[in-house]
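A single chain, nothing else alongside it, follows as structure tokens in the form predicted on its own.
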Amino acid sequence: MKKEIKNKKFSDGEIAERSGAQCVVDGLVKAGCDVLFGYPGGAVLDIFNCLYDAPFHFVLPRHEQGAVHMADGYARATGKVGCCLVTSGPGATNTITGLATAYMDGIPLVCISGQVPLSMIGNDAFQEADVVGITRPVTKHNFLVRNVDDLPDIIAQAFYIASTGKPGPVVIDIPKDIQRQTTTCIEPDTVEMRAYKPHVDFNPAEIEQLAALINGSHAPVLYVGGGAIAGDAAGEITELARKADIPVVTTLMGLGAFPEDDPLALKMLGMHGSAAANYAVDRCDLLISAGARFDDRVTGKISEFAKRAAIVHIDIDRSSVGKSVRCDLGVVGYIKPVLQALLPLVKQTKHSEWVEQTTRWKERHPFSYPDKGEVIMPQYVVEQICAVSNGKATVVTDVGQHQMWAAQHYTYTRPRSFISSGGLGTMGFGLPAAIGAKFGCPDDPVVCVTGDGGVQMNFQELVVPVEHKLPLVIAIFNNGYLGMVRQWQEIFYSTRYSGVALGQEGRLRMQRIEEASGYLPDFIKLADAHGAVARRIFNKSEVTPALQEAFESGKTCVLEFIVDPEANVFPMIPPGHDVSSMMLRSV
């Protein structure tokens, strides 16, 4: 529900005064906020008093970190700016992990925090924290409001900064006295900032050079990152790949930017990427990076990365071009108009021999895993989630082995259908982000793929979808370990498992439900206590029926899958190594 802001006027035509708190609510409405995630406290009571009559939906999480992750998931699922509101002191400091998560992945957020009165700042007042100083390294920008007359402009500027250029989180810290003061200043219709000019006009000469490189290439690869999704360029990526017959690899954040059921799709590259994707990047003669930042999990040993190729880097941020990897051509600009300008210059062609080679790599080295009879392999669960949902679910993951399995074994065909913490790798992200995604896209099936370690970090948020009667499927992969750390300890530390075991010894080899009582916590009882429907699955034959029932239930459902405790993620390129060191399977 949208509200048109009309400034109240007195009978003589003067604009009525509003409190700073009311300016916050009106500013959120003007910016298009339809869901606000927040947690109250003394320093924001005036804003919450105005929220009582706000036209948008307010969601109360159970922790401020959960609020930011929900706003983040909402933003990733919808492409809109996510919004959250917290109080001062610990309320604000609890947002830091969520802000850092959004900052690393370029997610547009506006986080509003309360602050002690201006006169008390610096006096160690109750619940005072230097929010501007603390959040500066993990935000695109932040504001401390010192004058209520500036507040309408600041709110508009925050949304503008968050959503333009490379997106990112913005914090507005509002002292309590500013919230109570009144102003006649109104929300601007447009935003113009002297020191922030995000609009970049690309250089036509660079586009011509790129087209010439593509037209002269014999073995090109498109390397697509999350920027292609943020820049709404999935359609152009697909058109370019098909017109010039270019195989496509994606980063973790770029999953869904190119349909993985297309013959040109090689899926994800990097440390746990497909063998075909990694071989293709290693052997190509032209690598076109579109909306990717050459993360270390992608490049491995930089001196060996794509060493046979001319490298082109398309990015909105000039400072990112060539920062991590040598760059033969940098194209600075918004990815969508860059590709739109490029497409007419690219010849319709076929790279039959090259595409056939990449296809052979796919056929020889598919993502695979052993069949252990009725023992549940986590990869199988992901495949069944894809089958039961007809590939139409929005998959939101936590961080760890299950995150990689979800990336490998689900077929992503549309942008914004895979949501995960990429750059920061934040455990505890999955459940609240899935809730935010469901609020943003209520008609889409949403499934949270998480582990028994990560889900415990923000499990308290399970009550939110139950309260709001959201159909949400939470698939917990219970292997009794902090799985990815255990895998590294197995491979690189001689199986010296230290600090990674969850639950009692032997718990994961049990066959009967009554034997589960020794594992703490009991996820079924915990889910039941939060009001969710819950079920524990032991056998492979139970997986598909359990998923079908959960997706069809229309309720918040927790499915705990007792999976193979020592299943590993492969392929794997050890950190700092190149493709020649790729481990295709366990040794």
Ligand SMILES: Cc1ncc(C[n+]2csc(CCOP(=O)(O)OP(=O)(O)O)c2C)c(N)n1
The other form holds:
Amino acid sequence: MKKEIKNKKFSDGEIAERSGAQCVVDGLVKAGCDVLFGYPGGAVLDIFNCLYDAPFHFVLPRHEQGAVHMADGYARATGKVGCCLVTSGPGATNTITGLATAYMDGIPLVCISGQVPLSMIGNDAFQEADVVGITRPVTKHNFLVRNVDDLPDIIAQAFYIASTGKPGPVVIDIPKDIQRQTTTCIEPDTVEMRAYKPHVDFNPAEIEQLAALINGSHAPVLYVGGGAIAGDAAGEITELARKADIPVVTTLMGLGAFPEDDPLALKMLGMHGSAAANYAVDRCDLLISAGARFDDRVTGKISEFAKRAAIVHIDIDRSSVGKSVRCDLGVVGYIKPVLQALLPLVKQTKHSEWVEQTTRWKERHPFSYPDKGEVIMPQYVVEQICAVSNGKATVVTDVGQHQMWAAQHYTYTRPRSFISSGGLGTMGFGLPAAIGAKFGCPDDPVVCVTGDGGVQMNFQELVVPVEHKLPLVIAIFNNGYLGMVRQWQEIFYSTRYSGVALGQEGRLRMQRIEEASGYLPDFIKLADAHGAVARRIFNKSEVTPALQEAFESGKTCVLEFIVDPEANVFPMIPPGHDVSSMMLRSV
Amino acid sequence: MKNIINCLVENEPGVLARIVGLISGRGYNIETLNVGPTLDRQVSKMTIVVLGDEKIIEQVIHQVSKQVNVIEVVNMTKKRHLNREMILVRVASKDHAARIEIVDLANLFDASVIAVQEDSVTLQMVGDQEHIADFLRLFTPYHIIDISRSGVIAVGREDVNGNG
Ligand SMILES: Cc1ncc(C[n+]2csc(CCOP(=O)(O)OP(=O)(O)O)c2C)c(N)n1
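Please give the other form, namely the form predicted together with this ligand, since only the form predicted on its own has been shown so far.
Now the full complex is given, and it begins with the chain already shown.
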């Protein structure tokens, strides 16, 4: 069955026939791609041949997972669609974790994969994999191109799908013979799809109801998620909070959507959120969720979550509204126009008593940690990163304890300044995503906060910033453990540490090794071998100067901080519990 | 509860897999599934019967609606509608008397005999879910050798799910 594409445009003879491979490059250019992260192979040789003359930047990662995370970091830092290109079979299967990571966090990506020739699909040909089948559950959409005439349209559609509605990754699988065939079809100027209509008109009556709820509330809280950043609504969030005097809590993905130096900022909520944020959600009478999806790491025990409040969900994704948590009012629409419509209806007011209460919680329970003299506390390193960079750095994290400390102890004041794998929690994300972010925003200082476990999952990518002479600070928090798992084993499994110690033969439990020879791997030698500047830091007093030097060096710098091995992330609400079970510090 | 969901989808390879994967990937069981063309060559209609409480079904519908190739999703169970399913049943009939008995019972259900062998009768029956359940219940005492069901199809009494 051959499908007709209705608005397919044939050139009027002025454009010569182009190969499918050339259509890929031209389609990327037309879509505004300025960096492509790609890895070659037999099934994409024709595209690579055309890339030789492509006007955009090409970056060669060292693993396809790295390619996708780089495109992802680029997209998170810039708000643009990240682009990557891989070969068939193993090249494509190596992208799965990256695609799933982007899918869970709603990040716009276009990933192009080569495929065996159309006639050989299904024959178990060399390097064949059913890529549309494998990627289906981890993409917003995917295409297998069957006709070269469809290719210009499909590329345009892929960018359109990736970047509109709730954004997400899109895969285009292109058989090798399609890349070599020629077509006179050209790129469409606009995309019109029959079934996919991302534009949603919100219901004005719902906006009025929401305004009435806000105007009648005595103790409101704004609960802001990644959707507010994706929807470019940080300005409107800030305006709403200040106009109606509403304290703001953010999710991990929402960090930066509201300036944390504002008196109304209560910082992150949830399992490792601030006590003030969690108390405020517990006590509020109105909870307005904007682009947040009530993840179980945020809500804990569902029946207790915001139990005194009317709950309002604002989301572009209808399926997110009321999915897990009770919803008293749902507003489906793009956050920015929704808030713009809402703002004039909201009364300028003060909730002095309520705001004073939240401020008292903030003052009584700031994020804190013990002082152990010259022993480096990981939280201190984060604070110093913030101080040394004047809070202007883009912080890209891996997954684990360091991720939570990076979320807690830095003061985020602008959207897209905190980049992290929130939904999937992918170890190995941090380094390649930081590299992608730096390619996207070359003028912003970028720091990767990572663990001694996670950094080993994609360490090979370190050569990329060195090769491209990118100034990048990579802070490895070396606690000698898969720390987050160790913390759970300490708290929930009677300190039976099982499979969490990293390279510490002969080391006693919780002991810091003071000399270099005890480390496996030796990150300094490893970084050195990759051509990066590297330094190991043992003492607290060395932290700030080392960071200053690294930020000023203009080079790719690896700083290995030997941190307190037994530091834990607090506060902590055990999974499935409510705020009354919040542990504020070690017991 | 049983829900009959009609989906209009673009007639493209992969759409069926996407929708089925979406529902089964969440651990919900599809009881029957029927796909067929509509008057518009580029559009197919899927009828999916899923078991689940209201919340689950609502999620399934939102998730399916979200798919790029899905034009419209309607929970027919919530509307005035007609539904039918066809079943083909081969029943063992060891002798003439047994055959008469089976055909008599079939007649009561407006089922028709579509094939007769020495040792079996094949019946065709069309009905709504209740009808089919009754039919099968009354035939359980007989030896049913084989059974095939078409899956439910449904059409709205009012103007839902156009496109033929
Ligand atoms: C790919 C992957 N595998 C396993 C996990 C489970 N996991 C979550 S945090 C963590 C430990 C991370 O250790 P490290 O990178 O050293 O960071 P730390 O927690 O010590 O800061 C593990 C194993 C994961 N999130 N991702």
